[in-house]
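In the block that follows, a single chain appears as structure tokens, in the form predicted alone.
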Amino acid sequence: MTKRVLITGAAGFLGSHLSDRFIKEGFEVIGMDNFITGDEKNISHLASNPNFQFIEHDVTEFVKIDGNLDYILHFASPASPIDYLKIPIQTLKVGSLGTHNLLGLAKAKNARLLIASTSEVYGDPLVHPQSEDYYGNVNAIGPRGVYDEAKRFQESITMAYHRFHGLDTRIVRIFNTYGPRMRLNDGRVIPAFMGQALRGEDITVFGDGSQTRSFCYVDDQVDGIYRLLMSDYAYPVNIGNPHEISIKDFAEEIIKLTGTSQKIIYKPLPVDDPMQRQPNIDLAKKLLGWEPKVDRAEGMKITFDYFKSLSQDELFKSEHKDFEKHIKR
């Protein structure tokens, strides 16, 4: 029988690429999203695919799937600061209530569940690079805590179900990922810089630009997630690109890539913004035989070409996504 997988957050950036990968691997994919941050156009190319079924649903409400289910990938969650600072309660709910509902579904269906955690569980790290045995430096009551703690709770309840119920679970800690289908106005550094360059605006760097990030191309990220799901390892695994770059150097790289003449302007650093972000991927190499293959120059060109293909309306739209019509309070 064809294996069936449920992917929550399927209309999001990563969720849509995961849907593509699992269909390519011969799975029947059930995509689920409430479009609070997802976009229907990300999965429009799958609408006529007989191996893809879409259900519009909020996973913080009871989740019901008819028939057998082999795997669940829980990727429903706001993932950029501009989103989770605007919808903090919904961010906490999808990490807690949503995860609880999907753990219950996995238990009922005897399905393997993989949850999308994040490098943000490390907070503003005091250890560099960050390996899976580092417990983190997180401000639980700071503005970013709604996302950081939602993901930390998500990991805790997943491990509780694994230990207490013997549930088959996986945890991926995702580091900064980029590629086509990112929302141009979601506030993350790559779409922000590229959008500003395409609009002829100056590039905005927060702080002095010395903070670092490590960027993983989406195809590499999806491959790491797929390998982890198919592994027999239940504890967290970092998936990301360990090649580190400062935000200032990255801004200069974007200006060079886009061929524009913008200058860099500096603004105050947001509260609790991490100064360093670099994964230690030794565990992923050892367990999964995985490491990133797409270098940044190649991945950034593909991503920039995607943003260049957007309409002028999309490019100059200043309003961020309207959350209100999707929110159940």
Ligand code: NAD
Second form
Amino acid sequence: MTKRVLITGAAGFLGSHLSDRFIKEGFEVIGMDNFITGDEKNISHLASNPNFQFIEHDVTEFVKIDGNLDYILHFASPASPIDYLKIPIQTLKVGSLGTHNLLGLAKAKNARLLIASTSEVYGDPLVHPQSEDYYGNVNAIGPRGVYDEAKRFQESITMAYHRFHGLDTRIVRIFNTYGPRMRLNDGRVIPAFMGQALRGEDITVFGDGSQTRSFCYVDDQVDGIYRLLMSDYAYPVNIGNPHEISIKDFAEEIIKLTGTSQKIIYKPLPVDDPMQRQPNIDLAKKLLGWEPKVDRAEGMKITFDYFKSLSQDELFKSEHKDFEKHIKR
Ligand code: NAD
Ligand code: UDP
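Please show me the structure of the same protein in the form predicted together with this ligand, now that we have looked at it in the form predicted alone.
Every component of the complex follows; first up is the chain already shown.
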């Protein structure tokens, strides 16, 4: 019997790559999305695939699926700091009400549910690198709190369903992941720098650029998530690439990679921007036999080739996504 998987956030960056992977593995995939930060074109190549079905739906409303379900991957949520600053209530709702709906669906269908958590549950970490047993340093009432606390609640309610109802659950803590199909103007650092290089604009480094991140290529991330789903481990697992770099050094790397001659300009550091971030992936290595394979130079080249292939219209569509038309009031 073909296994059926529901992927929420399927029209987004990670959701669309996950859809591809599950199709490749022989699953029947039901993609669900309300397009608030995603794009139909991310899944247009799957439209005629008989194993792919798409449902346009906001998961903060009751989620109804006909027939059986074996797995649910809950990836719907704004993920870029600029996105969740612009739609804070939707961000809180999709992590809380949306997760509650999907837990209820998983219970009704006796399906295994994997939720997309994040390195942001560690906040601006005081422990470095971050391992799963670190409780984090999050400002609940700061501007990033809407995302961080929604994700912390998501982990909490997922563990409650696991303990109280015996639901089969998995939690992945995703660290900065990049690759083709990121939205060029979502404000995250990689599309931001690559878009600026392609438009001939200065590269905007926030703060003095000494803050660090560790970037994971999307194929590695998807493979880690796939292995975690198929494992029998219900507690959170970090998936990310431990190769850490400061944002200033990264800006210089992008200038070299793109062969452009932009200068770096400095802008104020956003409130509560974490100063350092690097996953400890010992658990993923031990439990899943997983570690990243694609190094930054290779992954960035593939990603830059993707952004280069976009039309001039898309490249110069500098205004941020129009969220209004996706918001039900
Ligand atoms: P994305 O914005 O590209 O994708 C998110 C998708 O969810 C979009 O298609 C959006 O339209 C959809 N969505 C949002 N709210 C919805 C709702 N109420 N109902 C239905 N669909 C909704 O972001 P992404 O980078 O692909 O992130 C996917 C998931 O992974 C998110 O949960 C995010 O928190 C998590 N994550 C991503 C990263 C990363 O580096 N990419 C890091 C940590 C966690
Ligand atoms: N950043 C930057 N310039 C930009 C966009 C982002 O210097 O144009 C910085 C940002 O302040 C943060 C890092 O790059 O320190 C990563 O930001 P991103 O939005 O990608 O995600 P975060 O890891 O903060 O969630």
